[in-house]
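There is one chain below, alone, in structure tokens, taken in the form predicted alone.
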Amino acid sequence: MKPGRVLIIGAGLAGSLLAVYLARAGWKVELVERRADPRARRLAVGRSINLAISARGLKALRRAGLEDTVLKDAIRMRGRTIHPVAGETHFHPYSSDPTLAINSVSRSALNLTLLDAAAAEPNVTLAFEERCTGVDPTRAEATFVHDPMGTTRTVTADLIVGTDGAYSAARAALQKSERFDYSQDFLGHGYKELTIPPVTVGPYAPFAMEPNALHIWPRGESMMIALPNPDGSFTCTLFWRHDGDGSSFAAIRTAADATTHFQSVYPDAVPMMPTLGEDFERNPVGTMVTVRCNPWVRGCVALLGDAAHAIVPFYGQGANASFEDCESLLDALTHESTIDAALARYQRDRIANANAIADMAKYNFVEMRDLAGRASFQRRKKVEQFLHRMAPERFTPLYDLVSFSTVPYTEAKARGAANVRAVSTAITLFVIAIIVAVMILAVLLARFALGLGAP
């Protein structure tokens, strides 16, 4: 198809990468963002949980020629370091392959990198502080209000793509049409960001602890995680229930309450967090939502990224999945002869996969906050990695499929379910073998004891 004019609503991660892709494919791109231009302050506002960029995201960035730029300031995390309430920490690799790792990346820095790349394309026009107030798929137009001036304008395009996040104005417009299915499911837990600053002394200085790991303090219904930053700091995130007693944002509100609670629940973290109380009182509590909708397309309007499928952050796949969307849409527009055919192909390719990773992300919260600290779970992980080493062509752990491959999420989810059965069978056979071996040994010892000799 001959490239035309495309309007992208939302200059976050997905919108900025899509702008780069389509501009290089010959499209005239207008990228419109409701917030101020973050390049002036070199700081992108919004959700601040560090990103874990893995194989899918790296593939998409490589296609834009940005992989090396992003990895230059990324920190490789080879596995999880578990912090129990008492006792020593213990490290669990993500894969039996020691070369595989996920990459801790600042969301703000990545957004700026992608925005810079989009702005460098001559086919891209950027506009900021313009809030989308309506999208009309039948007229192929969108309306924006420039809040600082109070002015309104309408933009027409051959293709309109909503990449404006979980609370998408573009999606809200499509929701008004018939036969549009939509659901949002808020997690009962919220999140709050804290900090472990750099240190000047210690075995990992300027890091206060091992930098090449994702640190987890699993506590059953709640947890804290910490991801490393290039300056030696760690971005910590509390995941607590919104309501109730114990580890909840309703029960613990003040700096003093937080400090007391941390001393009993996260005791090894307290000495590394000199601004704990201040950070706890100052930083807001965020919410986490899973968004699903169908269709993603109406006329010449398509949804992409969180606007189509917001997921909770516990598999580190939000940005990776959105970048896959960008590749899928680019491929569809490149290979199909019409926009309608391209959008239909894109939608077929992505909806089921988005639903699959949404399901896996919710389950991984249970794994991280509760199961990861259990000895039985850690043993199962070791069995998985043993099977992977012994028969890599026949058995691949779910985490490897999601984070270290680009197989469709639907396939990863199905193979992960089969893995559970395979591991259970392997453990059962191992236990039976041990019992049989013990019984044979007992018989032999009994015969020798009775002077009967070997059979």
The other form holds:
2 protein chains.
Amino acid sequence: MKPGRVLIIGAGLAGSLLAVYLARAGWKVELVERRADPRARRLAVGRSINLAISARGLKALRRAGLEDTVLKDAIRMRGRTIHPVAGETHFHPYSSDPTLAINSVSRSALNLTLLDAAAAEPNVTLAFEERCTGVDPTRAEATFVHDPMGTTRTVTADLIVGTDGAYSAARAALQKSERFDYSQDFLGHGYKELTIPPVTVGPYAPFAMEPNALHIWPRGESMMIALPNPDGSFTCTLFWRHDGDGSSFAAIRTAADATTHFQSVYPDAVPMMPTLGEDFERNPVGTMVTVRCNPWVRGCVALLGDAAHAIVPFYGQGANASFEDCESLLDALTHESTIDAALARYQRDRIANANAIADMAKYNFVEMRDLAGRASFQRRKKVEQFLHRMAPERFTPLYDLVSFSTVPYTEAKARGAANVRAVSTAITLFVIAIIVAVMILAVLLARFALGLGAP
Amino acid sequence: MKPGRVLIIGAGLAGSLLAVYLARAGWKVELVERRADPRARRLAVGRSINLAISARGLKALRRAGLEDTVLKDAIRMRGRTIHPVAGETHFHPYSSDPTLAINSVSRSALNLTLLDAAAAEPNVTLAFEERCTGVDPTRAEATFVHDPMGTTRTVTADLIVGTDGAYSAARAALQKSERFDYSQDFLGHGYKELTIPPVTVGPYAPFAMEPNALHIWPRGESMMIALPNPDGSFTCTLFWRHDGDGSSFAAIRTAADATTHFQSVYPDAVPMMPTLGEDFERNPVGTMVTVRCNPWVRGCVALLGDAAHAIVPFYGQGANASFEDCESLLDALTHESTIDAALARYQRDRIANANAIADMAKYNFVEMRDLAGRASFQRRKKVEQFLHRMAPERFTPLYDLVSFSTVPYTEAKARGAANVRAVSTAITLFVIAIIVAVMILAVLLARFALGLGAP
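For comparison with the form predicted alone, produce the structure of the form predicted in complex with another copy of the chain.
The complete assembly is shown below, putting the previous chain first.
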């Protein structure tokens, strides 16, 4: 296919990486963003502060020559540090291979890196503060309002890609077309970001605690997590129910209530959070949504990233999955002879995988907030890692498949389900072996005792 | 609660009945419809031609004093007449009680009856050709464009009810509010309406076939059905896949192809359908969608009917469920002391029931197009009706619960699932009884034979 003109709506993580890919493949790229240019003031785009980049994301960044740049400012997290209400913290590695880690990176820094790379491509034209007001798949055109001036313009292209996030304007246009399956499904939990600032003294200074870990305070129905930043701070995220009693954003609203609650539920964190009360009052409560749709393609319009499949953050795979989308679309446009065929191939490749990681991300919330705090769960994890060491080709734990491999999410999910059965079987066989061993021992002892008592 | 001002958006079946209810309860009702006034030319509102009214719908109509008016022009359907590809048709009653039937009524006539009743209420103000362009739940106001003139106006009310159908503008406004769960899910099948005109001769004239039945041509993946009309005609609806080979709207597009296909797949229908080819080419293909959302209420705005829960048509319960919504909302507004409390009660009462009938309606498509043509299924139906005759208090078939009772849909669905197990148990016990009887007989015969052979 001869590369033509592509309009990318949204210069977030996915849109910026896609712009780099397609520009280098010879496409004339117009990249249009609703927000102001973050490069001007090196501003954060969006709200959430950091994210975890793992194998899939690194592979996609490598393809753009950006892996080293991104990893330079990343902090490796080799496992989870669990903080119980009382008692010592304990560390659980993510993999039986101690060299494997996920990478805590700043979302805004990553976005700037990608935007800088896109802007450096001669084939890329950038526009900011232009809000998409409509996309017409039949005429291959999109309309924008330049918010500061109120002026409007229409952009036509051979290909339009909507990378404009969970509340995508491109998707809203497609949603009105016939037979467009769509769902948006909100978690009953919301999130609030808090902070643990750097320290000057202590075993991990400038970090207040072990930096090479993702910290979790699992509390059953709710949790707090903390991810390290290069400046020695941690970004904490509180995941509480929106409504109800106990740990909920409806029940706890003031600095005083938050501090009291933290002292009883997250006692070891309180001394590390000097601005807890004011942060709690000031920072907004975010919502978390799972968005699914089908098709992802109408005419020459395709959806990509959160616009096609917003997922909850609990597997740290949102950005990684979106970067995989970019690779898939690039490959499809490279290998197919028409845009139609390429887009059909792209959505055939990606929809089932996006649904699989959406399911796994929802499940992982239960694992993090509830199971991670249970001894039975930790035992199962140890059995998994034991099986992996015994038969690395035949048994790979789900976490490794998702975070440290690039096998399709659908395959990871299926193998994860098989793993659960295998672990149960292994535990059953182990218990039977113990029972048999005890019985043999009992028989031997009985024989010995009888032998002693024999005349 | 002192009745106030209510704005009802959409004067379809649900909106018109609700207007009658609320006006008689003392509310000042403004009923606004996007389409032109159907009373002017006694026009059909919307596309589908007839529907089945059963116990739930009749109860709601009775409450408005309209049951007799509606039943006067209805045709009773006592069961299903199955049309195999070859061989005789066979009739299966809907209930073991031969007096029970569902009622084929014209959607447009029913809508006119309800609109006339609403217009006769002094408390009701009607407006047509006004398209809702926005609903603001926080300010309790909605905006409309009067399409012929292009003028706009804003209506404020104490209560706003969106009864504007599967593609509801009221719901679209709520969908943008925070934490609004929503899904739209299209069937892979579409539908096309065809007709069997009245005849002058024949055993059922003016009907071309048995009028007191719902006719089904079950063909596995697809089907045709026919419902009788008072003028002696039948409205046929073809349910085919949109895409693919065989019986699909993508594969068969011309009058000639349709006629050839009908001759092999629906051979007994062809002689009754003189305008088959031209009807097939002229009539549009409709889509079928299941819409679910949660909440149904934001501030003083409530959704009702298809706007809250569009379902597929295969249980004939769309209008019946919407009429139940109207009763529920009337009861809630009558018994609660504030609008907030009433709307909370209404959605608590209805959401789970709407989800239950949505599930059952999807399942019933499989029953109609595939199972209804199978002997094993008919046997199970006979066992169900036998159990119902034996223990009418303890066992009621699902169809009776949905169509001939007003128990909540959730209860009907749960009891239907229990029925499936009970029928399997009954069949197993019956088979065991047969085997035991045969064994006893064999023993007796053996004894007799041995006795004969004994010296």
